[in-house]
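Next up is one chain by itself, shown in structure tokens, the form predicted on its own.
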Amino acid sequence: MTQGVRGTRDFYPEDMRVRNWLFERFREAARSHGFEEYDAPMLEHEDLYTRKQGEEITQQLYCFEDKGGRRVSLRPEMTPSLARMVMAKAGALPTPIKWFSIPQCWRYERTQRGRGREHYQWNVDVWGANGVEADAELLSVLAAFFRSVGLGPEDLVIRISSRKVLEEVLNSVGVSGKAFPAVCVIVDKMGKIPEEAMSAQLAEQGLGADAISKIRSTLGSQDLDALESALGGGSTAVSELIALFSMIEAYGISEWVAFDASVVRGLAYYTGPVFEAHDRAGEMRAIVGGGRYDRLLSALGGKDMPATGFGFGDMVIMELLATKGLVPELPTGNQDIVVSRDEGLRPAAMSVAQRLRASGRAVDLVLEEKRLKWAFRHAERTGAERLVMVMPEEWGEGNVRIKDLGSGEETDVSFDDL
């Protein structure tokens, strides 16, 4: 059997390499906007994601009885193994509470371009903040990255509103109550569905025709001032909103971030600022997708704390990456490659491997004996900047000849001088 499970990837050196590449832009992202760095295991109690989400979840878990008898599950997403830990150490923890993690998270869900059942999630949190300020921290911490790899607001744009202005728009028209998380996952497939199939689906949660009219004119809305003309000068969200929008502007990110009121977010407990990043195109699913959820804790039997974040899966900006020509190429970080000329000498090649790792070199030993042609190949290959070549002559006088593989020049090296 060659293949893995489905849904699943393998990760060959030169995937790593890349992987690690990516991974070390969010790691940059993050610290420069004075994140830290945090895990979480990656399996948790079944309920932890069953009381936060509903029964919905519960089909794409990978959960089962362990042999104690209790429900696990591996962690679909990394929020609610965030929410614990803030839980276990709450009021100890300063505050605001700045961390960032980069987890395997796993789905049971049908496969798909950008979606597999198993990927790696970029999550950045603010805890303790009440401010939109910690909100538009995480927006510039998204524009930091997307220029570390190469991208530019020409390349995507993050869409972004409130969920307090669904409220008030749905408030207005009388959705309230049990009707409010199921009109929101209606309104999210906005511009994703056709207008008269999302009329439809409206109507049959008992709206009229003037009150859908209003939703889709409202929530359709990507005019910040007529959104304003619509809810009145005295309507919170938009006044959060426009000072969110003026601290963007103060970060010097405006070019990357647009509004866009039709912006909902599929999860019920998001409470402010909702946000997300598409490639401009369209052509994708969405690359990272976030916002506040003041509300978390008390789901999870906790006192509510505010917080907002986001969760930024690898696939599909990898997808992006590609398509621009963006990914690149990554040498292995070999900087020596150590070969000897002949089986009696490869003692001697150990040893001036071992010095030269001893004094911080990356150092790829030739284990078997082959042509000084292959060793050649095999350093460029690998982007080696040297070959260390162990040959009886220099060897009798306690020498290695090195050559250079950017200059070509060779030259003799004495043991003890490496």
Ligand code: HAM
Given for the second form:
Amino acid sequence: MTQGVRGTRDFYPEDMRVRNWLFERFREAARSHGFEEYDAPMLEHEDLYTRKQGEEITQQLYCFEDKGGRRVSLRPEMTPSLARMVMAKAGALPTPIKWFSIPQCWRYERTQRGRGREHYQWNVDVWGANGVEADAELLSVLAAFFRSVGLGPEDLVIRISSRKVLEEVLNSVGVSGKAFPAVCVIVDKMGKIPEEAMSAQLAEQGLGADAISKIRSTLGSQDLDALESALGGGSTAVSELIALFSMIEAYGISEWVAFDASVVRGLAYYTGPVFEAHDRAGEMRAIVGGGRYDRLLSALGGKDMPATGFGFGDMVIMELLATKGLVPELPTGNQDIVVSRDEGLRPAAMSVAQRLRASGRAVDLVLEEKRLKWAFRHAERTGAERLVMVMPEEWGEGNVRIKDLGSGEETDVSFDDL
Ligand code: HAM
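Show the other one: the form predicted together with this ligand, since we just had the form predicted on its own.
Full assembly next; the chain just shown is listed first.
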């Protein structure tokens, strides 16, 4: 009972400093590309998530009945909430809508390295833009973020494909479009579940052995030329991917990405380009996943609007940064430590602290009787810039003694000049 719930995390102040640092890098990368921050409640109606295509996510809901008898769920992802918000104001919002958020998401998953039952997920989405320009912009946001935390293309790779590849294969073997979302979810498990199990699931969707072998060979393509010959001329999937890759070149971020036809993604709603980033060593789970989902609003009973975006968890990236020695040592943010030499000077120390605070300094006032030596160590430990000492003689002359902890220099400054 006194232990936290399995798969959840506590953030002590030192953890919180790192988390804030990470989130600030997320925010900067999004803002530098013109995205605005939004938020939504962690609790939604359960049926916002109950889709019927066999996705794992819909079986991992933290759902319950509230006291009013409503079925509700903690959000496992942000995209449905975002869709709800966009739908509620559809028409009133100027497009393209470029929004980002950093929600905490909840999934009842098997806990393992890089996967917990709660995680924070940076979401960056563009709504109302049809072309792959929007997808390219998202990839640039990612590259900007990776650069800002010191990672390079030698550390990770963003693999890109398009759901249209699979759609075209299915069309060519005469499988109905209705089966498409469910087939994508199954095909995403390729290599993760036994072949016979996958074939059996695909057979349930009306796919025969020929179709399955065509899917396998097409998704094995590692370059666009091979894909083009697999799909034949005039493929929209190929021409869109070619356009996307030429934009990626224009952005100067080619070294971060690679085409890989096997990227399908496990959520049913994707319709176009999809992508996923992994560490180069291939040891960790996906760092980020996203793609285009142009038909989500009609699935929720609204009018469709083109959309594309990604979700980027806080767990795998922190592991990768730790492996690379890129997690920074962060100071507490305290600038001044104010200490009084004796009990009688406590009120003087209070007014000194207040004066410094009013001037915009972050001040930690020593609250109890402590030796100067303790205050000095405390200042060092918390990474403060200065130790401000209120001492009898100096205070008698209207001064405080300030020790600069960088240079070690001490100077007397009058209270009025603080
Ligand atoms: P997703 O692939 O389910 O996509 O999750 C995106 C990312 O969230 C993953 O790549 C991973 O970094 C992180 N993540 C997911 N589950 C966990 C977990 N249990 N523990 C730790 N991290 C996790 C989506 O959720 C889509 N809604 C993303 C999106 C936004 N697509 C378009 N816009």
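The term rigid core refers to the most C-alpha atoms you can superpose between the two forms while keeping them within 1.5 Å. This is a predicted model, so every value here is computed, not measured. Residue numbers count along the first chain shown, from 1.
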Item to check | Exceeds or equals 2 Å, Cα of T236 between these two forms, core fit | outcome: no
Checklist entry - Taking the rigid core as the reference frame, is the Cα of G177 displaced by 2 Å or more between these two forms? => result yes
Checklist entry - Is it true that A281 shifts between these two forms by 2 Å or more at the Cα, once the core is aligned? => result no
